[in-house]
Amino acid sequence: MEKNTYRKLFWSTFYISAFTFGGGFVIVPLLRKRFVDDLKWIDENEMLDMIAIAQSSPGAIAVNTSILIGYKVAGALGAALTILGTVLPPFIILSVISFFYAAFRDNEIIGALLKGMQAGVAAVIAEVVTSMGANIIKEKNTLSTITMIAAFTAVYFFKVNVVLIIIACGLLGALAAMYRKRKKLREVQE
């Protein structure tokens, strides 16, 4: 593996983590843009799979997604570099802020700035939902589309716990994969 690849992995995740506010659901679309659209190291479907795995795994979704990207691109060393790139910026920023907490806490300008950032975070999350939803619809897979609509309906209208939705979707995905595998096996045997 080229040193340049390792360098790009680290600095891409470091930069995204350092200049993004709002947590994992804001960082993940930027990771997607960088590694799918810009560098073309990962294809769209792989990224969607990685996001699903990262979201269903314990821990922060941004770190989990970074680990999967790093491992896919450059193995264990790539995963280690993307972990560092994702975790170092908030660690450094929080360490600095902790020294000046009292001054930041009461500053009206900082408070207004953070309120404004909330609107930006909401916009980025909305963009992620619409682009990922559009990709699912473009696949023209009826089961995926119905599952997506049912999951949103269950969470939004019926307040079903998201963990239950993730488990149900995981089971449904596993059953669908087993069905497709058996179907291919039967086609090959015939």
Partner chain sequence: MIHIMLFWNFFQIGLFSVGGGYAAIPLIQSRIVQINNWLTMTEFTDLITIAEMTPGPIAINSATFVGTHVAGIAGAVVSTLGFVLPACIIVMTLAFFYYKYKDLTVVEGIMSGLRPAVVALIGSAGATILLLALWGEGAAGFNLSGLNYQSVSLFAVGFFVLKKFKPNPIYVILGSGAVGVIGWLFNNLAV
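Follow the form predicted alone with the form predicted in complex with the partner chain, if you could.
A single chain, with no partners or molecules, comes next.
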């Protein structure tokens, strides 16, 4: 494995982690952009599978996705590097802040900075979601398109537990795949 690969793994996750405010689903689109679009180390579908695995495991989704990316690209050492890259920025920042947190919390300039960055983060996620959604629709698989819309409605409007959605969609996908396979077998027999 090239030395450069390790360095890129660490610094990519470090930068992304340092600039992502908010929950795990904020960092995931950025990871996808870096590793799928820029570096082309992982393909789109595999990335989505990784996110699904990360979401189904306990812990922080950002850390879990990083582990999977590192493991896939460079094995156990790669995973160790991406964990470090993801964990270090919040670790350093929080250690510093915890010593003078009241001043930080009430500082208006920091508030303005964060408010501006929030709009930028929203733009980044919107861009990634529209291109990912377009990819799903382009597959021309009605079931996938319906699943996507239904899952969004359930999570966003009805606040359904994410774990339930993951289980339901996984089951649905498994059933559909077995049905397709059986149909194909029957056609072959006839």
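Numbering follows the first chain given and starts at 1. Note that the structure is a prediction, hence the values are computed from the model and not measured. For the two forms, the rigid core is made up of the largest set of C-alpha atoms that agree within 1.5 Å on superposition.
With the core held fixed between these two forms, residue 76 has its Cα displaced by under 2 Å.
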